[in-house]
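As structure tokens, one chain now follows by itself in the form predicted on its own.
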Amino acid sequence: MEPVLGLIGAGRLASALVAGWVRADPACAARIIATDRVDGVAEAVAAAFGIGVRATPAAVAAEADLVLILVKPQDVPTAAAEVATTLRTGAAVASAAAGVELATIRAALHADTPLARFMPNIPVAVGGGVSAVCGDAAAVARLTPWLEAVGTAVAIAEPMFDAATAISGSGPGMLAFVVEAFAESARAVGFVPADADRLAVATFAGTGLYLAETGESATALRERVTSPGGTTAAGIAALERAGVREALTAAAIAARDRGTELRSAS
């Protein structure tokens, strides 16, 4: 029998993951069940993608081979404790909550439950996600195929999770800010808003796809397309004068440090 995936929490992250999984394999919807403490949330995801709905985390855990805890960080211990009451023998658990360490989750579960943490990002909805993952080998092995179905899974050590949250977790939001600014620059040189947005998004998407598909480094691409005294050189010089490199580094550090603060407060 095909393994069953259970989702505890059916909010935005769960919806993005389900969208990506069903996009990759429509038949997998029959193997996904979800619950959410807010009435109508899991039902909305079920209506959109054809997954199953259960009334409680305990009911999900009674059927699932892999349980994903997708609730707010402060709600993770309670969700894990409820899952533990009916968790099937050999089933694994994974949490996507920022700042909640494996030890905290394990305290609410059976001692021998295979456990993992992962940090996906919103592009999982279109098969372009990046997910950092760590934990027990059995849980990671169970989780990784699901993550690779919607993008890339990168194994990291748990102490690097705050950094992963900053780069791949918060990265789409920060890169969207950059794309937004790039679209504004297109308007500044004369494009109407619709054309400016289209040019900005397509340029960022195409450049990312090119780097991913060819394996060429960003540095090599930049050097290759920057002719001395040319238009690209003029633009990059302006970016350097504006301190764009330093600003992006500061953004990553700020996001990482905020993750550490949230973890310390939990």
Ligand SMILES: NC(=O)c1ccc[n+]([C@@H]2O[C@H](COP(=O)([O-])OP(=O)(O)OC[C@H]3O[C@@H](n4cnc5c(N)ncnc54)[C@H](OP(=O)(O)O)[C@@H]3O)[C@@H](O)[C@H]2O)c1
The other form holds:
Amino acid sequence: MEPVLGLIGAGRLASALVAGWVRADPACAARIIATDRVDGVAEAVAAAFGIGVRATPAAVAAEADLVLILVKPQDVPTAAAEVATTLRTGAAVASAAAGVELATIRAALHADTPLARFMPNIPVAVGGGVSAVCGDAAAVARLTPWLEAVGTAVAIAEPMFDAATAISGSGPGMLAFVVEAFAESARAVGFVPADADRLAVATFAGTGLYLAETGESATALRERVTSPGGTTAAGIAALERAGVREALTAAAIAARDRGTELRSAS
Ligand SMILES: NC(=O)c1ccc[n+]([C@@H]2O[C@H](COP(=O)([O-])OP(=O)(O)OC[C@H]3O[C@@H](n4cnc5c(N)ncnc54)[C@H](OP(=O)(O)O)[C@@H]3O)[C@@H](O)[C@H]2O)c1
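Same protein, the form predicted in complex with the named molecule this time rather than the form predicted on its own?
Let us now look at the entire complex, which starts with that chain.
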């Protein structure tokens, strides 16, 4: 029997993950089952991608080798407790909920259940995700191939989760802000909006792809394409004068600290 992946919650993150998995391997839909407490939500993901639907978290856990808890942070303890009622011996559990610590989830499960935590991001939908992961070795080993099928998985220590949430979790939103501003800059130098957006997005995506595929560092690329006194040098000098480096550092610190604040308040 092929291992079965069970999803508790079939909302935005679950849909993005399933889209990425099915894009990477259409046959894997037959090994994924999901449940959602809102009628029609899991059914919509099933209709789009061909996964199976079960009525309850307990029904999913009864069949799965790995159960992913993909519900909002405040719903995690209830979902984990429902999973624990039927989870098979040796099956693992992983949660993607921001700010919910392993100890909190473990309290709702049997003590010997292998447990992991991960922080993915929305580009998993197109195979370009980044997921931070930590937890018991057996659970991490079972989870990692699923995460690597839709991008990159990076093992980190649990105390670094607020920082990972700031960089890779909130990163797509913050970088979309930068691309938005870059597209506005293209309008400012005379492009019509449609051309400005295409130029900005394609330049951003191409630069990321180039760095990822060649392994060249961002510093090396910047130095190589910046001739003294040239156009790139003029642009970068303006970025430095405007304090873009400092602004991005401040953004990462603010996002991390907000994560810590939300976790402490819950
Ligand atoms: N979206 C992202 O980009 C992203 C990235 C990284 C991590 N995360 C984390 O992933 C988790 C899910 O986020 P999301 O954006 O996908 O949330 P979402 O769209 O609200 O999806 C969660 C779904 O699970 C349902 N649900 C809650 N408790 C349940 C239970 N016990 N059994 C069955 N279904 C249940 C919810 O129903 P109700 O509507 O009734 O609550 C909702 O339909 C969050 O903890 C978030 O921190 C999200």
